Structure formats: C-alpha cells, structure tokens
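One chain follows as structure tokens, the form predicted alone.
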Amino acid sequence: MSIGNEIVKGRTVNTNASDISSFLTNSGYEISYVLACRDIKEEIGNSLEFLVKKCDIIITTGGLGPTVDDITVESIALYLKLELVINEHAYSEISTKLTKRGMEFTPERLKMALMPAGSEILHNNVGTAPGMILKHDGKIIFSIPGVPSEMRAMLPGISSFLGPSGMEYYSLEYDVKGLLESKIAPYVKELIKKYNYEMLVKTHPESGNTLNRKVTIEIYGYGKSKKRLETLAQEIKEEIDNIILTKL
C-alpha cells in the first residue's frame, strides 16, 4: 500500500511498488494487491481493513517523518485499536542518527519514534525514520519510507525478518515479431489449461505497424521445484513456437 497524495494524483511514479511487488515476486511471494491512497486516516484505515481480509503480508511505504502529512503509523494504530508510544528502540536510533547531525531533537522528530505497542523496528541505514513490524492477529504490516532509496535499501531486512517463502518463482520471456496476440490466444488458454494451470502464460503486445509488430511472451509460475519450473516453462516455449511455425 503506497500512501501519498503526491503518489494518487500522479504527481509521483509510484516505482515503490513495482520495485517491491518484484523482490518479493522472486523471493517466492505471490503478490495479491497493490493499492494507492491518500494521506488521510480514514483512507489510510479503510485501505488497511480491505487487505488485512485478503493477506498475510502487508508491506505501507510512505508517512514515517516528521512532517504534518506523515500520518502512516497513527493511522495504523488507530485502525487496530492499539495505544501509540515511544519505541525505545527506534527513539534510541533516532537520537543517534540526530546526534552525529549535529540536529535538534524536536517534537516533530520524536513523531518518528511513536508506533503502535508491540511494534518492532526495521533499520534505516540511509535515512533517519526507522520502518515498523507490527505482528496483529496473525498478520504482519511492515511500514517503511517512500524515499525510494531508503525502501529499496531496507527490503532486505523484510525478507530477512519474513524468512524463506518456501515457493520458488521461475519467468520466462522473449519476444516474437510480426504477432498478433489476437491470433495466438485461444491457443495460450488451451495451453493453460493443459498444465492444469501450474504454468502460467502472458502475451504482452507492443505497438506498432504490421511491419514492426511484436509481442513478448511470458511463460511463469511458483511451484516449489524451480528446476520444474524451468523444465516446464522450456516445454511450454516449445509448444508455442510450434504453434506460430505451424498455424500462425
């Protein structure tokens, strides 16, 4: 869940949720919803409750400064009902980060040291707000920065703190020319259907005149064999290159 006004209205790539939805893709996660609200607490806490319904992992980027607008994690507590305090953990951090900075510990700084009780916290090596670990009702939300250097920097530590998935994750692409994916389709969807939906396959067109036309193909699926996986996926390739040899 990406959280910003700057992130809904566009005026912001939202690149942190492709950049996320891609390490946890390839670490054996299957990514269920990625959704986009703005910085207002009823937004924040209707969001929240439609995936806490839906999944077991739920990762917010943005809101976690000192400024008026960052309102993540007072919305998160506020949602679950939990009492928001001081971790010491992440005030400790905080006034470490502060103090090599020569920065003043203000009221709107310590902001970035209150979640909800019973939270953990994530290491922010490159910025000064920590992420947050909340474990709730058989849940876990993690809460890191939008700064996308500051994300990108601490997904490690959520897969590390995740553990292994215990799924393996296999994608195969490349491009065909001169396709139409009008013409290949009732073919993938047999093709689907034939390995019972272990694979996966996605056409992906790109315009074009009739000269240039191409479509890349992408043949995926988690299984926890990658090296079936793979051997399925070759098996796939093969038939549909048949396929566009011989009937296309």
Given for the second form:
Number of protein chains: 2
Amino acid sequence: MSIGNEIVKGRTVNTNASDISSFLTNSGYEISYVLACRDIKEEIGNSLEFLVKKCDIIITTGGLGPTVDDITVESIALYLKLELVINEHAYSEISTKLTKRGMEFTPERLKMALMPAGSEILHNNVGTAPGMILKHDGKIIFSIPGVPSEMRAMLPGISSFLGPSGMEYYSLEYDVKGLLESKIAPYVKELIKKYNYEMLVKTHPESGNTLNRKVTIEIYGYGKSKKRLETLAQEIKEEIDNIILTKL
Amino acid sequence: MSIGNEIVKGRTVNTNASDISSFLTNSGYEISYVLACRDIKEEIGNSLEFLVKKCDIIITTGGLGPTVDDITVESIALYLKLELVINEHAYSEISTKLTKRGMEFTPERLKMALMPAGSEILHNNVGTAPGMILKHDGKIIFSIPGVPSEMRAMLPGISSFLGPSGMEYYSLEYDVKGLLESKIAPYVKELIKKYNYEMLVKTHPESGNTLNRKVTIEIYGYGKSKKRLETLAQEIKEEIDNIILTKL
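Having seen the form predicted alone, please provide the structure of the form predicted in complex with another copy of the chain.
Next comes the full complex, and the chain you just saw is listed first.
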C-alpha cells in the first residue's frame, strides 16, 4: 500500500511497490494486491479496510515524515481505533539522531515517534523516521518510509520479523523472436493444465510493432522445493521449445 | 486498475499506471486510487468492487490478449452480471487485421471480440486486441491492453470519449540543496492554510544521504483557470524562497 499524491497522480513511478514485491516474492511470499492512495485520511482508511479484509500482511510506504501531509500512522490508528502514544524506542532513536546533528525535538519531529499503542519499531539506518510494526486482529501491518533508499534499507528488518515463508519461488525467462502470442496460446493452456498449474507460463510481447516482435516467455511457480521448481521449469521450457520447432 | 501477475509480484514496474495517471492529471482529472491485482477472476472482481464504489471512471490495463490468463473482460462481465457477446465492431477490426496478415480467426483470437453487451470499442492501432468502453450504473469502465505502446496509443481515445474535465492542473517544481524537510514543515503547513488549500506544497527529499541532500519542492493544484494556478504557484514559491532565506 503506497501512500502519496505523487504516486497516484503519476508524478512518481511506483518503484517502491515493485521493489518490495520482488523482494518478498523471491522469499516465497505471494503478493495479492498493490494499492496506491492519496494523502487523505479517509482514502487511507478505505485502502486499509480493503487490504485488511483480503491479506494477512500489509506493508505501507510513505507518509511517515515530519510534514503536514505525512499522516500514515495517524490514519492507521484512526481506522483501527487505536490510541496514538509516544513509542519510547522510536523516541530514543529519533532523539539520538537529532542530538548527533545538533537539532531540536520540534513538534514536527516528535510526530515521527507517535505510534499506535503496542507497536514495535523498525530501525531506519538511512533517514530519521523509524518504521512501525503493528500486530492487529491476526494481521501484521508494517509502515516504512517512501524515500526509496530508506525503504530498501528496511526490507531485511521486515524479512527477519516475518521469518521464512516456508515456500520457494522460481522463475525462468527467455526471449523468442517472431513468435505470436495467439499462436502459442492454445499449447500453453494445455501445458499448464498438464503440469496441474504447479507452474504458470506467461508470454509477454515486446512493446512496439506487432510483427516480428520478441515475446518473453516466463515460466514460474511457488513450491516447497526449489530444485523441483527448477526441474519442472526446465522440462516445460523443453516442451515449449519443441512446440515452437514442430508446430508453429 | 492494473491486471497482471507480473505487476503484482514485482517483475514489471507499473509504468502504465503512472503514464495513465499523469496523462489524466494533466487533463484536469483527479485520480484517487491505483490498484494492481493478479490474473485471478475473484481478485479482479474484488478490485472492481472496491473501485466501482469509490470512483466515477475506472481504467483497467492488461488481460485483453489471446492467452489463457487474459481474463479481464470475462471477469468484468462476471462481476457486473452482464452477458458476454461478440462485439461486431471488435470482430470486424480484428478480422481486418488478421486477413491483412494471412492469419485465421482461431478461438483464442475470437476471445478478443467478446465484450459485455452494450460495450463500445476503442481502436487499437498498434496491436490486435481492441479496447472496451462500458457504461454501467453511471460509471464508465475502460479496458485497454497492458502492452505499453498499445496502452499509450489508446489514451487519446479515452480522452476524446471523456471530453474536457472542466478543470486545469498546474504544478511547479524546483530543487533546494541542503534543506531539511522537518525544518520547513511548519512554515509549509501555515502557507497551505493561508492559501486555503487551493494549492498544495509537497517536499520530496532525495533518496540517499540525509545530510546535504536535495529536496524537491512541488507546488500544485487544480482549478478553473490555469493562469490563476500559475500566479498562485509563483506567489507561493516567492514566499518559500523568502522563508528559506530569512528563517531557516
């Protein structure tokens, strides 16, 4: 869940979302939705309402800073009807950073230490605002900053809090020139069925001219054993290569 | 609403969303949410349900092609309880393209002509699958392909169908070196209030080192007159420059 007008109105490309998703996908987690909303309390609440119903884990980015439009934690507390308190760990982390730079604890900076009661913090080694970890109703909500370098630096903390997913993800991609999606489509459909949907096959046509354009074939799946996924992917690739050679 | 596993799992950065949003923002439309979901009927239905409740106009990208995971139109029909029929205009557009290339109308290609009864089509001058325009319950749903070159080529069609928004958008951005967000935050808060929230001011810190990093100041807003927005933005910029010079 990406919070920020700049994302929603298209000023900023949402690379945070793809960075977080690919990080978690490669750790075996399945992502269901990516939602971006504006810096508006009600819309943050609506977004959270949707995601809390559908997902076990929610990661928000953005809106943790000292400015007037940084309202993420406040909105989460409001929507979940939780009391906002000064988190002592957040307070001391911010305080140490400010002292080091000879800066004062202004009300704007104090805001970064406010979190719903019972929250834990995620250390921010790059910027000032700590992240938040909130367990609520069997769900886990992480809130991390939207500045990409700060967001990235906090992914290992999320990962170690969550622990291993117990699943592996594997993906094999390669390009085929002059292939038409619509020609290979019926074979891919049968192939996926044959492998019991354990692996999926997607064809991504290159942007540009339809004729002679390149298609990227992506074979991927989740499972308990990476080795098995690799073997399956290789088997499927050979079947596809054979279909292209003999039937198209 | 971006449909596709590749977006949600972070394989593909969602530049379609930012391209569409910035195109519409610059035409004076306000975007409220950007939502990405997987190629799963139920999740497409859930996403549509959320957006239909909150927005007047919904644009979906992806899932219009001939492959087994291209299920956008089918899922929209299912969720809105509409009958899928062969759209004659879509049929003839696809047919013309196939004939030109000496290709047959296979079941996979026929799928691209199926649309809910009452839909209009959006011409696709780049690829094969036409887009869909569906008016439903006072809302408008556009479905366009996910291949970026095809998506971009269809934006003018969406724009001309919607007509002028009646609003203008204006944004002024510039960088300030060595500025701290938290220092200028209280002044920005007062400034926005002084201008009655007609214009918003956002500070975007550069990713990287906290000290001496650059902050981009963004002054923006919607209004009836572009000239007035420009004048306001310039006035606010001068006030900010003055605050930086005299108070920080």
